[in-house]
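Take a look at this single chain, the form predicted on its own, given in structure tokens.
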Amino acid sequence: MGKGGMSHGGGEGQDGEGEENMAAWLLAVKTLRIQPFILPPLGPHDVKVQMKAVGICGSDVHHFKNMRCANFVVKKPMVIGHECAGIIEEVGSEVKFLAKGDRVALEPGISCGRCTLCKDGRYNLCPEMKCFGSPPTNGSLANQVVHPASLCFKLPDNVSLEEGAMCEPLSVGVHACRRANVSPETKVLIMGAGPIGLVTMLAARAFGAPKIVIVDIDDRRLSFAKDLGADEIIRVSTNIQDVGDEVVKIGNAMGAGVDVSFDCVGFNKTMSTALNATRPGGKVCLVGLGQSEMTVPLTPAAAREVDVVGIFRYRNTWPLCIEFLRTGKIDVKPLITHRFRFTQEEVEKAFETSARGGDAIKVMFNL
């Protein structure tokens, strides 16, 4: 977790009923394990949370089934988990905003608020970045986490705790939408109808976006992304000869030119699609990483003028979302199709579950 923490085998309890913290930890391949958690000391401007919903992301998935996600890789004992939410358990003695019994949302990394990156408010691409669960430090599914009480949100009453940790992948989809500037005038194409691809349909509806087109291989998925409210859904292949007719596809659906694609995949056939497909003048936002490198057309695309940008993780996200839960501008709790409980044999199969994709979007543990 983003203070810190080390494994025990025994030894003092954790939280105010002397019970034991655990938490659930990545051993090695496949193999996790619910075993005790040391919290580190709560600090001034720390707060003490008991956690309540934890959802499953991809990268959790990567780390479980190959012990690494990108460049990060798992080389010792990890507590997995960083989409979450819970409630105040303790509050450090100089922290004046949050008091015990506040349900909260946690923004899972802590920026080191030092180098010019976080100065100039881009703290997501600070170099010491510590997030919950990507390694080595540890994450957030276990009873009890210590975080900074200036990364923890509060909820209003009508957003649960499962929409609380939410807005972890919501903040992806956000960020995106902010850097890609969507706005109402802005008709948007989705590679992906995962996840990130259907949080990132979600915000850019909330950002007025007034046409919505999303294509993907899997038509379960399509399907899904029709009822949570695309325009238009497209079934397309993994043949990259196919782009050249998936681009008229693509056209004909909008109506018009696509103004912003967001590539929510990453890949060769994904990225070539979204640079032909994209307007002059138009923009391409990667937002998944699938591969990391690629092959694509970018000579015609700048041609063109198309602009790529591309998105790390989120900043400053926290508030926006809680604000689109609390007014209905943005609805999620669609997206929760699973639920497990906090048991060594729950833990197990709900990784199982979401590695298995299928009809799984987002697995969630209520703890």
Contents of the next structure:
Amino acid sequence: MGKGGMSHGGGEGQDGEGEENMAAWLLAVKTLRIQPFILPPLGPHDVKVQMKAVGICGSDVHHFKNMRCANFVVKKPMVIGHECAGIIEEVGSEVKFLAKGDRVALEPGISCGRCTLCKDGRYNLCPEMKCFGSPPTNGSLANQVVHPASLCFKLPDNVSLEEGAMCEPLSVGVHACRRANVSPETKVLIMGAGPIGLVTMLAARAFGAPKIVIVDIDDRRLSFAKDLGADEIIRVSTNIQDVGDEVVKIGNAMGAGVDVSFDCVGFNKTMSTALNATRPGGKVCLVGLGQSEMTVPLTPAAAREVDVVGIFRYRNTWPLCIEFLRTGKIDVKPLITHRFRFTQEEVEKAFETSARGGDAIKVMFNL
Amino acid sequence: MGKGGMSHGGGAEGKDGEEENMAAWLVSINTLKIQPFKLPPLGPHDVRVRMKAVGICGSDVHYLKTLRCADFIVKEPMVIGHECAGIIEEVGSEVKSLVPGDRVALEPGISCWRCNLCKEGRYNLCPEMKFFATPPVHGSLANQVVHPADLCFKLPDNVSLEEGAMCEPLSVGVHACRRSNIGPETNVLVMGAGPIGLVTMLAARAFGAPRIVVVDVDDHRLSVAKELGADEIIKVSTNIQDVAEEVEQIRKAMGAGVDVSFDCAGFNKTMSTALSATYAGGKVCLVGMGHSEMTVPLTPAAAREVDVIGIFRYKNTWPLCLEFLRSGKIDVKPLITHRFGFSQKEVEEAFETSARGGNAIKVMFNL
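Next block: the form predicted in complex with its partner chain, after the form predicted on its own:
Whole complex next, starting from this chain.
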């Protein structure tokens, strides 16, 4: 059921029909090229999706800049991108719940369904996981992709394709809130007001968190977080000596104990602050990609039974994300700050914009 | 209710005209002195207990050597000791469930029962906790102590007073097993075969762990662990470069994934090994007192959803410990390696023995 391959040169596409399927290929460090992308054959449980909206993730940028991300190494050209939504073009013979023309959001990762982790429901940890844009699996910044129907989720009429693509980063926030048991009784601290911090904040609110304090080093991102509903924002430094001071400020801003801290940045300083700021019996959630080795005050935290909860991607989150978007409990539209089309020049510009950070929160392709 | 005070001068009559109550006081660094210990008045819900068996804990040794342990500092003379059992001498007016002559094991810590943590049942985290031999609260290495009746647990007939005193360290292991959900499906790794590693191993077995691997740097302690029922023992080094190799050895010895790792040593190396060795979705439990700041590969572990669970003392563990001892599911007697009487000379010798470590696992006073 593969994920397609590169075809060289122009000419006709797979079925001899219409135009050739093109995709944005990562060829080498900082080198993206729009080139043909041969789709695999459509299996009985697959669908073919015309991509309409694809967002850029920090991991995409990391792959772009370094040809690797954590333990994932890009060893051969790979199509980039994984936050996506589109329109069904064709359905496989056994597909019952989707039809041509359906608007769907895609969950990127195909797990094996056979290992213990999958069977336990923790399929996000499947060792055989094939995920769009994680080498060696080709991504979805393309005209079309082939994907299992079970990982394509129909969008309600009032949810746009761009919002559908936003389900992917939002899923990280939702999964984090679930693992940390965010509820109407959990006061939440969020380290970092970047895309992940923001979706985590939106998810926490949707899960009922009564008070959310968000911290960052960047004033613009902080005021953006305030607009999106943070109760309090605090500007912090990159200086590890400031942890003690900042923990006090956070305590004052929260007005009570911090029940759950989400470290959406992942540096010694942010983890140390989170560990110290969280009340006894609380949780610190490490969300997204952080530094590999960290020097942190783990023992004092453990001695207050502050647990460290790990987050890797998400599982079973699309239906909930879509419901949050349908009801308006979550509004992700403000996070989409920059839009580009699918041309060589704009793809390059889009990645530069996303890599820049700052006022660029989510960069979205409209195909 | 208090915890009694020092009375000066020798001989003469004690409170009721009977013998004066003596205790082992920590008066300064490395200086223990048996001196009179005035008991507080017996409240309506208290009992007076004649101490019969008191064990020495690593924290007691730490206080002796440094007058501090983590954030707790000994600022004035304090009675040492907290692992204890004895015989009821007198009961307060409202005490219904105990009578003089009852053999009881004592849970050391008196929590406030008013704060949110207490009301949630997480009373071990109570900020107002008054705990035997955690400054400024006096300990229980004394002829007699006064204690709340609800923290004194009747020993079954076939459980000795020494075993009663062992309930305290055993409780740490039991609490750790509960927080990490040990059951018939959890393969367990225990880092460190000292007293805490050993009680954790015994508790894990009692909770049904099918396979237990214990690692340590000391051959003798490893052989004790094997005799006590470890499935496999591995000698490891103190060299952080050896982590990867040791993780391999551990995996082979386990023959399957490590579901839960208990770090009962608390060094960078042991935490790093535990984090790396634990299977995706598993837990690492930091038990007992470790180093304050640790440099560990936290992110790769979090990215496999390996959670870090903190353990601070215990809660609601005495009934279960006593049941395990009564039924023989746990046998703590082999852990008691050295015994001493309650005299100035023997108290000093006992602490030297305990501080030495090595073949001294649990040093017990018989009063």
